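Quick heads-up: it's one chain on its own, the form predicted on its own, in structure tokens.
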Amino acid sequence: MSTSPVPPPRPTAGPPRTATVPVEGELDHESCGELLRAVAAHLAARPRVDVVRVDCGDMSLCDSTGLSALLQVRRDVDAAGRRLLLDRRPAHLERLLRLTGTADYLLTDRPD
């Protein structure tokens, strides 16, 4: 069971046109909606953001619905004309992305 794996966005020390959404704990069927809402809030509230970073460093698990949420985040960010980066990916997420063939889609820049 996951508990609030997507804490509120935190200020970043990076470039000013970047929004970071941290993911903590499990990204699963109970929590993926929080990630989608957090990214949507960034896209709506911060139209000058060029890059959305999902910080996966504290993610303890990503199941199939979590992967589906990451794919939806990619589609949403692409549709908004922004760039998505998945930062600090833990080994289990790397393995999932490679096994499912989604790494190329999620980890590369969108075509212009």
Second form
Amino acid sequence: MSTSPVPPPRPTAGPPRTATVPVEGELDHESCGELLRAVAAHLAARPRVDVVRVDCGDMSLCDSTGLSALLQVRRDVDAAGRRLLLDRRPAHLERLLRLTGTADYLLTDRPD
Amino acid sequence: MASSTSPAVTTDWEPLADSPYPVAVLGPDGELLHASHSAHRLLAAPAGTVPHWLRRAHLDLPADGTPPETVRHTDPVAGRIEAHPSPRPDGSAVWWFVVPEGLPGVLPRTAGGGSHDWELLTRLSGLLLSSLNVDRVLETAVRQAALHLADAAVVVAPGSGRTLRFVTCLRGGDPAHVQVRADSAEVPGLAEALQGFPPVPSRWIDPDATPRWLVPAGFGRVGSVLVTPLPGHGVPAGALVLLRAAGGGPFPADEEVFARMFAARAGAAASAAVLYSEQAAVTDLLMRELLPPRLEHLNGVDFAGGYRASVDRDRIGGDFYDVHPAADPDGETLALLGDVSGKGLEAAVMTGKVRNTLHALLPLADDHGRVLHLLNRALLTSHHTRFASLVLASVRREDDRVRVRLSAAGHPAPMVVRTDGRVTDSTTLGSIVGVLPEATTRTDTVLLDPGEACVLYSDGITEAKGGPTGREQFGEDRLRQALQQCAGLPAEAIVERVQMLTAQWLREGRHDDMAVMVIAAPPRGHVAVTGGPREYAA
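Alternative state: the form predicted together with the partner chain, after the form predicted on its own:
Below: every chain and molecule of the assembly, starting with the one above.
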């Protein structure tokens, strides 16, 4: 990695080089497009960010379309060469990830 | 002040010739480079010349790049004219003219010389767009065309082989649907119009060449004919034929223009109706394919299923179940119940794909893991992350018991109802199919004694929102309690009980698809009744 004379700009929220996307309320058919757009915007606008955190602390429900959206987020973040973290997962989300067998895929780091 | 134009320059402006609004292009010295037909009529100047007022305004245009002002002129014939210049870097300018609406000879007038053409067109558009039924749209088109544009009107549907279908209407009469074996080439200009080519001027068509099958009964001799294509979305939506009685002469140019504007609106309305009906037909077809099969008693095992589709019309897709009977009575019958994520036609298409693929994989049903692995591969795509969850159940009767091998793929594990009222969860657990690189599952084998049952259900049941608050989920605990009351009941009674309880829970609430399937070992002494042909023969 090359050293630059000027330190890189620090993102406004969270620890350095991390973008956080909060999910509030129900992640379903109606709201999943919003999540995908928010992640895409972070990936496009902040090339220095290398960790995308989806904050699930205020997620009240995640249905099958919501899960589908999380899987798409994982694909998009992987394709962009960044890391994805699903933070503060509520019990219902943990249960869904276990039931659908998607926990390993969504929660482990991508192989480099 | 007049100068002839250079042909090389004129060609550049040729596309403006038919502009519905007058437009003229003046060179740096005020010479006329081009004028649309309507501008020629408006300016009423000899060919190639520019009226004095316009030439002076043109030469007065600011040269320093400041935006020019609108020029107003009152013409003794045309009345008030607004001229808007768009200067170009080389000193020439394009002049756009705005004239009072309905100016004689400049803008197209309505049929019959009235001055309400735009108003009429707007009203007709409203009538045409008020239905998405193809027949209603065509009937409205001929009725209104016969009323406002001609003495009779015919709309010919796009060709299909040697049969021509069309709707005719006499002025003030009712539309009639006609179907004849005839060739569209028999009507001058019709075959071309049906392919979307521009209309042939009415004066070029010999009215006596109109075949009688096209003319509405009781019309008499045809005086003039106008054939106009109905432009559709991508493909022509048909053709409009206007007929006038003998003695009227050909259609004037401005009425042909109005007929084209009407045809554009009728074509768009007809085309939208055709697209809609095609989509509705596709949806119906897919829905029919998605209806679950009627379940029955197979090889000594009772199967029963219940399906309640979502109340949201746009939420088709969702749940499905199938039972594939074993080839011989001692073999394993494969039952499955599943759910596709997402809604609408795309989900319905995926549901069809899952069911067909599983059908094709039946010979491998001994190995659930392999079936799910292959199904996962078949569904994986980079386009989307839609997935399916399901439970496979391989069912075989062994003496008076029923052995069920269960493999869940991202789906709630089935519940087992014992004769003593205990309800246990099967321990199968696996990953969804269609989105992960690998699909995994843990198979669980359940033995059902006579009178015991295994209940497969979709999460539409447990996630049904209702209850006292209307917001609470039915949940697994309520389902388990409900099933404790079902000990010893026949398979169909268990399905009905679950459906009834969830319906009461939901009341009027919205819900997703809800599917439930029960696999039961018949109670002792009922084998002969529930067994099937083999037992009857014995």
